[in-house]
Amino acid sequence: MIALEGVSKRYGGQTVVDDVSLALGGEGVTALIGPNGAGKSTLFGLVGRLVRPDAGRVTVDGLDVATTPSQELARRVAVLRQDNHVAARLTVQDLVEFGRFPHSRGRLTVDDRDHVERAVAHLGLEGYRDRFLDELSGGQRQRASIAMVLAQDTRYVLLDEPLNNLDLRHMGETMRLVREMADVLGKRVVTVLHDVNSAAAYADRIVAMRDGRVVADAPARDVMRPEVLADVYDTTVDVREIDGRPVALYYG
């Protein structure tokens, strides 16, 4: 499990993670979602340890985040950062491989390599191993960095806005990846989300933050009612069912 305890993150005199308390890890899919500044990436850093907390504590199976040497946080939590930089001139093949430096030290064994040739086969990206990254298309590179993460084999996934600059096709292309990665490989995923309906679709859970606070936190069905995206987003959103499922409409 991920556990936060009364964590809070300020840059300068603003705080943007607030006295937050929250347990992750428990569902397959769990979305943050919020409006622009609400703090969910900062949060996402925290548990990453890609930002330090100014206050409160955060544990991975009950490792402390801050001083767990990072190859051991690296075995149970893998990060893919919204601003993904890696170099241009790598290879798919040399991406998915990096997955596995926490356990290799960039010496791969017979198990690592066994671990590299499943998430290429399992994104489908045999035919592209020895492309560049960018000679790619955004899909494409996606899914060579989710390849990276599951190679990493590790329980706990974390997503910082993997829908960021793509198309429809490949949001939903994404999404199912995101699924899969829950209900076939048995992971834990938590992803950052900018969008609601998508989270509603794929999410079990939705944590919902605004102004450095969690103001809900349910089951996605709950969280998609227009009083709470209302209470989340300040302003008005329509929730209508279509074929089954809640989708949030905004009209302006």
Given for the second form:
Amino acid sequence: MIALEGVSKRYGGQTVVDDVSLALGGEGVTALIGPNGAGKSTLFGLVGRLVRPDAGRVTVDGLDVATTPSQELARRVAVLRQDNHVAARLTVQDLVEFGRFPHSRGRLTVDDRDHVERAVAHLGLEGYRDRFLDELSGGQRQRASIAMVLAQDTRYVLLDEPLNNLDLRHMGETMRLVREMADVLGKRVVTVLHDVNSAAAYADRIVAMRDGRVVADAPARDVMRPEVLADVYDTTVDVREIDGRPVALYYG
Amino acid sequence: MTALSAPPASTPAPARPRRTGLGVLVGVLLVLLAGVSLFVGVSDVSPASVLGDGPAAFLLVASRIPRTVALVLAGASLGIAGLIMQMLVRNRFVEPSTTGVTEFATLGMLATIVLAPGMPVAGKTAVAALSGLLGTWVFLRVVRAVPVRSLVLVPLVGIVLGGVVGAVTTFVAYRLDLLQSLAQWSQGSFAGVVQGRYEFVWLAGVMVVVAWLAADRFSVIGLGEEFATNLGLHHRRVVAIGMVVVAVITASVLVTAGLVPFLGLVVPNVVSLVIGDNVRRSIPWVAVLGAVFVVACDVLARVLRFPYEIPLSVVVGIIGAALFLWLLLRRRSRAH
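Structure of the form predicted in complex with the partner chain, given the form predicted on its own:
In what comes next, the whole complex appears, and the chain from above leads the way.
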């Protein structure tokens, strides 16, 4: 389990994460939603030890993030950030192999190679191994990043806005991959999503944040209600049932 | 486990960027150039004349071999210094001489001459390396503090920083009548390299090995702090190693031969285009091409106005600047 206990983070005078206590990383997919500046990415930063909390404690499987060696944590949690759009001239194979870094420190064992092969095959990247990342499309790069995360072989996978800059087809594809990671590979996935409907369609649980606080935390269906969403986003949101699924309508 | 929308089979996979044939070619070129470097100079040293105990053999051992070794080590290590800086800063257009590191190291050298004139070369190298380290640190701080995202602005900040430090150095040297000593370092030349006066450049060679050992870490650092942290890497520690590598290389080449500009910029960029940014794969290329570049430029410097020598930095500067401009213009589309 990833546990936050009374965690706060301030930047300047502004409190970005305000006394949050939350347990993440249950089975399945958890979506973290909320308006811009709600503190979602900062929360990820706190778990991914990129941001130091001003108060409170973050633990992963009981290990305090502040004191546990980074390498140890890297074998348990993988964090893919939104600005991880790697544009370096690395090949897909290189990137996926870097996913084994917490395990091998760069010297790949037979076991490491197995993991890399499986991740490459799982994402259908065999034909792209030797392509440079800066020569791929956004969707292909996204797949390569996900393959790297799979090669990292962690129990928890944190994805920060994986749908950014993707077109409709790749959005759907990415969300199906996320679902598959949880259902087939047994990963506990937590993902920040901007699109409520993607969250409703693919997540089991939705945690909604606003102004640095958790304002809703429930099974997806229970969060997809006009009054809850209106409170989270501070605007009127209509929710309709289409083919048995709740869909938020936020246009006009 | 089905792969979702597998790529179409029609997309051909290009050969893995290893380029063995090209590698052999560049290696042979280096050996050839090094051979030429041994036998080009004012005094006649030919392969036949060095057999025996004549003056030619002495010249070979005392001057030509040290000079060639120094050229190879300086070329290889300056390329690596550029490569490592580019990984640390995540910017393709930085190297010690575009980030103020060289100017800081020069200031350190000047300080030893003013404050401790009798200091042995080892001490001078150490002081130069320490002030180069300070320079790297200052540059990284400034770049962090000034949120410049533009690829071209980052080296510009470095050049400004170097300009300020260089001005201070020139001013002090001018007041103390030391401009001539200063000119010696700011004009790179391997003409003064003889046995007993070049050995510190081996330190730069050691740093190349250190860089090679930590190659994977530098690759990961080049992907950003968040990326590196996610993979369990101690970002600051790796940056510190990189800073030391860069500073020691800069200082030891500076005391041996002086300033050799552009090399650290041009060579890693050319290698990146062909081989990519996986440091483990690119390090041997950068090292060998850097050495080829410097040895070739030095041979040119020796023969262009035979029997006189042109300063190496002039030749490197002209060829390097042309290559750099070409890189800048051809990369433009991807650089912004």
